[in-house]
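Coming up is one lone chain in C-alpha cells, specifically the form predicted alone.
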Amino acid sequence: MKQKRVVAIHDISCFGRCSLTVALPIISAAGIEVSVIPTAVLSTHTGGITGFTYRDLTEDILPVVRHWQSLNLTFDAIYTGFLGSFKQLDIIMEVFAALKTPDNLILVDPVMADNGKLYSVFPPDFPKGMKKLCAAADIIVPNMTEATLLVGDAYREGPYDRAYIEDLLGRLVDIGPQRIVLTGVYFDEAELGAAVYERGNITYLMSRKIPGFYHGTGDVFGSALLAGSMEGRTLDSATDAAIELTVESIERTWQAGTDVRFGVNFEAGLVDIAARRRRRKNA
C-alpha cells in the first residue's frame, strides 16, 4: 500500500514536549510520513517559562508550499496548530488552497487559549482569525477555552452538561466544520474527556481525571487524533485512542513527578502505537 503524506504545520520549540517535537514522533509511529512547515523556532515553549528566543518563519512558508509545488507533491493530510499572526492565518488559508485536494484531510488545532483565557501573545480580536481557519477545515480539535472564543462566548467552568455541550458543537458546526471533536468536558469531577460531533452524531468519551496542568497535551492528543484518522478509524475511535496516549502519558508523568512544564512522557507510549499498526496490518 502507498505511504500516507501528512504535512505538520506547527512552531518548534527546541526543549519542552509541543507542537512538532511532539507531532512527528507520534505521527510517525502511526507509519504515516511527516511532512514538516514550521512556522517559528523557540529555544522552549512559553508555558510557566521565561525568557526564552523566537525567532519567526512567517515568511519561509509560502516559498516552501511552491517548491513543493514544483515538485508535485501531494498530501493526505494537513495538521495545523499553534499559528503567531494574523499574517500567518492569513498564509495558511493560502496553503490550504495550494495543497488542497478533492480527498485529503484538513485538520485544525485552533491552539490559542486555556483556562478561560486567551495565550497573552494574541491580540483580542485573534479568534475571529482563527474561525476563518476553522471554518476551512474538516475536523477542528477546540478545548473548551477556544470553542466558546471561536463562537463568541465568555468562558464558563465545568463541570457541563449535556445541553451546554451540545448546543456550543452546534454553534460550532455552524462555523463550518462537519467534524468536531471538544476536548475538555467533564461532567463531575471524576473523568474528563471529549465530545465528538460526527454527522449530527454526538458521542462523549471519558477517562480518569488526573491532578494538575500538564503542558503539550493537546498537541500529543491532536496527532494522535490525526494518526487514528489517517489510519481509517471512525473519528470516535481515533478520538478514544488519543484519549488513552494522552492520559497514560499524563499519568507517567504525574508518577515520575516530572516538573509539568517539561511536557509529558509520550515517548514511553509510542511502542504501543506501533504494535497496534502492525496488529491491524496482520489482522
Ligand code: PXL
The other form holds:
Amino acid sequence: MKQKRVVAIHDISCFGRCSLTVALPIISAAGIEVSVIPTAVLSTHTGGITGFTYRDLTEDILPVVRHWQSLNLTFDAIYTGFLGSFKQLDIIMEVFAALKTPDNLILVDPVMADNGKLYSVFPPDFPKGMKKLCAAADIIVPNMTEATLLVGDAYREGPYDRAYIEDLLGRLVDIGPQRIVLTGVYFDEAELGAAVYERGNITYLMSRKIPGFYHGTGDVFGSALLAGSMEGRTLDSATDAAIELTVESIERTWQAGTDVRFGVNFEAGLVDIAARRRRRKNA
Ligand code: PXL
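So the form predicted alone is up there; where is the form predicted together with the named molecule?
Then the entire complex follows, led off by the chain already shown.
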C-alpha cells in the first residue's frame, strides 16, 4: 500500500511539548510521512510562560509551498494548528487553495483558547479570522472554549447537557466543515471526552477525567486523530484512539508530578501506536 503523506503546519515551540514537536513523532509513529511548514520558532509555547522568544516565519510559508508545487508534491492531508496572526490565516487559505485535491483531507485545529479564555497573544477579533479558516476545512477539532468563540457565544462552564452540545455542533457545521470533533465535553465530574459529528450523527466518546490542566494535550489529540484518519479508521474510531493516547499521556504526567506547562509524556505511548500499526499490517 502506498505510504500516506501529510503536511503539518504549526509553530515549533522549542521547549514544552506541543505543536510540531508533538505532531511529528505521533504521526510518524503511525507510519505516515510528515512534511512540515513551521510558522514560527518560539523558545517555549505561550501558555503560562512569559519572556518567550518569537521568530515569525510567515514570509517563508508560500515560497515553501511554491517550491513543492514545482516538484509536483501532493499530500493526503493538511493539518494546521497554532497560527500566530491574521496574515498567517490568510496565507494558510492560499496554501489550502494550492494543495487541496478532490481526495485529500484538511484538518484545522482552531488553536486559540482554553478554559473560557482566548490565549493572551491573540486580539479579541482573532476568532473571526479562525472561523474563515474553519470554513475551508473538512474536519475541525475545537475545544469547548474555541467552539463558543467560533459561533460567537459566551463561554459556559460545564457540566454540559446533550441539548447544549448538539446545538453547538449544529452551529459549528453551519460554518462549513462537515465533520467535527468537539473536545472537553463532560456531563458529570467523573468523565470527559469528545462529541463527534458526522453526516448528522453524533457520537459521544468519554474517558476518565484526570485533575489538572496540561499543556499541549490538544496537539497530542489532534495529531493522533489525524494519524488514525490516515490509517483508514472511521472518525469515531480515530477519536477513540486519540482519546486513549491523550488520557494515558496525561495520566503518566500526573503520576510523575511534572509541571503542567511542560507538556505531557506522550513519548511512552508511541510504541503502542507503532504496535497497532504492526498488528494492522499482519491482520
Ligand atoms: O498547544 C497549542 C500551542 C501551540 N503553539 C503555541 C502555543 C500553544 C498554546 O498555548 O502557545 C506557541
